[in-house]
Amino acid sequence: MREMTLIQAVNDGLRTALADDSRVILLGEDIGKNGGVFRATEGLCEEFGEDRVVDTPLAEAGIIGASVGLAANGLIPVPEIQFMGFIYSGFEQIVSHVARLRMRSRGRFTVPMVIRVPYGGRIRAPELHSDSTETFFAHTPGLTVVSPSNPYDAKGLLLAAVKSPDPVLFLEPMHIYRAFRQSVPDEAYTVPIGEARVVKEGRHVTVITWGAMVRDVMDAVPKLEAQRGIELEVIDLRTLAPWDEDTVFASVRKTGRAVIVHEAVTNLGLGAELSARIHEHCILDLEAPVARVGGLDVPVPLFQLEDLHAPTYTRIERAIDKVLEF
């Protein structure tokens, strides 16, 4: 076990995916002699080789395709894509072709590919390089998504999207990239997609939560049960699509109250499908509506108002007294 960042992990997890199968490569703009743009394939190139650790021209939309072409031949693409406002170029690659390879071809060809993308804002960077834009993706059927909100989770997630037969986008939090360490195991292991995980249980609103805010809503849970003298369970979805219904329905059923809170603009973000399901299949069981807190629905702004665009520990205390005083 060792201590590490989320980017540390996630390191570790490429470097593990690249000892372990010989078909794992991996491609991207600057990931090779430079490392990568936040140093996730540092020291890979020099242990792996150029022919493994691949460094690209600036053009997504090539990455990707020559990504799905690799993995239709039998090998195991990483492609890193530089910032989330990047990918849109790459955009039509991978609904029209990464998520219906399988499909289009009844099962001949799968897409055994793994993108890697960091996401989300508050690292003080330039436009277009805060984007948190996960449900174009998580919308589009044929596509998992994930995405960690802690070191463990990250290397053992990455592990598991590497042995997926299909493809899966990997949504890394840029915010806590370096904010705090977590005792990583050494060898290899998975964490399994599609299962959310409870990080807090409680007996009076569920939170639900992803990625860099999983951070954000627990630093706030303590002030806001020794002020109200309640419980909060939060959950930690991990993977956004599928996503753990099961455990969430459970929840819900359990606290009678849920509020979810993302990064991503509220505007038909992943909040208002969740939002929709949970009074589908859990409205005898709601104490209150369920209440969204999101990002801004404007684009993310310069640094100088970044902070307020996601959401506040102001927004998420409103958000809770709304679903307790219904």
Contents of the next structure:
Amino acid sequence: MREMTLIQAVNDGLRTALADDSRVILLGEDIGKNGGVFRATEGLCEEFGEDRVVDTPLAEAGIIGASVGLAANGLIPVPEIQFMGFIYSGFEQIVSHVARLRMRSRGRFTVPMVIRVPYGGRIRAPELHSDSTETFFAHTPGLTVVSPSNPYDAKGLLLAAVKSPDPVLFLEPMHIYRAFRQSVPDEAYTVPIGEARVVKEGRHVTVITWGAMVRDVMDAVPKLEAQRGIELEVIDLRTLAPWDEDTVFASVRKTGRAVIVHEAVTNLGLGAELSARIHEHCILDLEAPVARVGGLDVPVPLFQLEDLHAPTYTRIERAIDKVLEF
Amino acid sequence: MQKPSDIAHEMLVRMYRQMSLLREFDRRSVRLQRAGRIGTYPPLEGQEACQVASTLALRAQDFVVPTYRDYGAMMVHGVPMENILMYWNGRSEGCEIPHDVNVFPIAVPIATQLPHAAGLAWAAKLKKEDQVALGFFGDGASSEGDFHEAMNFAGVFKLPVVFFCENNQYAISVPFARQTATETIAQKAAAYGVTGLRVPGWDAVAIYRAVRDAVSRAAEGGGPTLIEALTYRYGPHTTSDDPTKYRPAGEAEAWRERDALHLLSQSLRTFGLWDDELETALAKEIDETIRSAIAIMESLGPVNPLHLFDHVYASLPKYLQRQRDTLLSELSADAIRTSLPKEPSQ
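After the form predicted alone, can we look at the form predicted together with its partner chain?
Expanding to the full complex; the earlier chain stays at the top.
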């Protein structure tokens, strides 16, 4: 066990995957000598060689498209896209081919790959570096989308993604890359894909969130609970598609109230789907309509305003009050 | 044409037989579409040599990475004809590729298959396996970003891949001159450190030689090749468009004067490898082959609605299981109302 930040856990997970399975190959821009713009691949090129940790030309469609061929021909590519805002030029490859090749070849070709992408804002990055557009991908049948909220899950989910028979989009919350440390086992382990985690049990309101917002919500919990005399149950979704209905529905049936918190813009964000399905399946257990707290429905602004774009403490607080006072 | 000393006679005959089969298949498919027995279909007549001669130059372990018009190459490399018919008939069974056949599924978005070809070749290189990928594309695809990214990857990583452009002069209605200001597509290879050459698409032997040499160069570590074959599609882009709106009168007829199938037929006869008797026998055999494939396609009965959920994920997520169950119950209700046959597997 070692104390690690989330980005160190990603690095450790990648190292473990490379060491455990010779089919794993990392490719992307600046991931070799430079160790990645966030240092996620630091030291890996030196350790495993330029054929396993490959600096590619600057070409997102090429990186993801070549990964389709690599995966179909027996390797397990782990392409890195530097920022969520840069994935769009590879978007066609993801939605037209990565997500569909299994179905389009009736299982003859599969593309087990893990596309790693830092996402979310609040790191004072330039324009277009802070998008949280997980909905584009969660909306695409055939893709699995995961996002860890802590170092332990980061390594475990990453290793599970590498072993997954389906292509996985692995969303790394940049905001908490280095925010805190946690004990992470040295050996290989997996955190199961498709299972949410109850971060904290409670009786009155279920708060469902993921990625960097898990920490924001957990920071808000003591004050909210103390002021209102309630107990919040907090769920970290971890897998955003296909998401864990059992855990979510069981919790909502227990508490009767749900609030969804995400960084992505509210309009058509994943919260809309969660809310719709909770209403469809748990309506008789609900004491109040499900509330959503998402980013404002505008492009992620330049950094002076980005903290106002993401859900703030006040907005989370209001949503809790709304479901309590309905 | 001189009798080739570097190509076995059997191979020349095989090329001709496959090209003849493809031409007849194509004409029959267009008629099937007109009769409403298959859906929209992209004809390939005129491009038979490009697809047949190039693919016959591959080894069994090599990959064919096709576009929607390269079902000819797919069949030559081992995909059953009835699967191609089923695909254009809108049945997902048509997507089935036999497990020992290295053919990628039809790619519809333009040029997107070229990075896949590079990736397949890259994997072979990393695994030290003797495999080459042959990626097909059209002149229009050379305008897309994916083409350039694939060429660049292939050049940078010296991949065992052959990019084969069937320059058929039109991207739907837009002529070659509107795709690029360069004189040829082959010359673009130079910008990527890739070997580039242009061959006459009406000369099956020239195509065969070009691909054969490119494959052995790739297999020996000599890197990628871009081959541009000048060709022409006599018909429309698909059965949904009308080429008389965008092509000068007489142009297609002019191309027919150097038709690949006729030229090869003449050469084989000159070499003493072909005659009327063989031609009659071949025509009969082709007719039977195509009839039998059509019969298989049309014998399948109603499409299995549960194919909707197959192969989307390795295992079915709960919400999809629920949608599948709902669909099944809707279908049984419909079946009672309309007396349609019930879903077979349930």
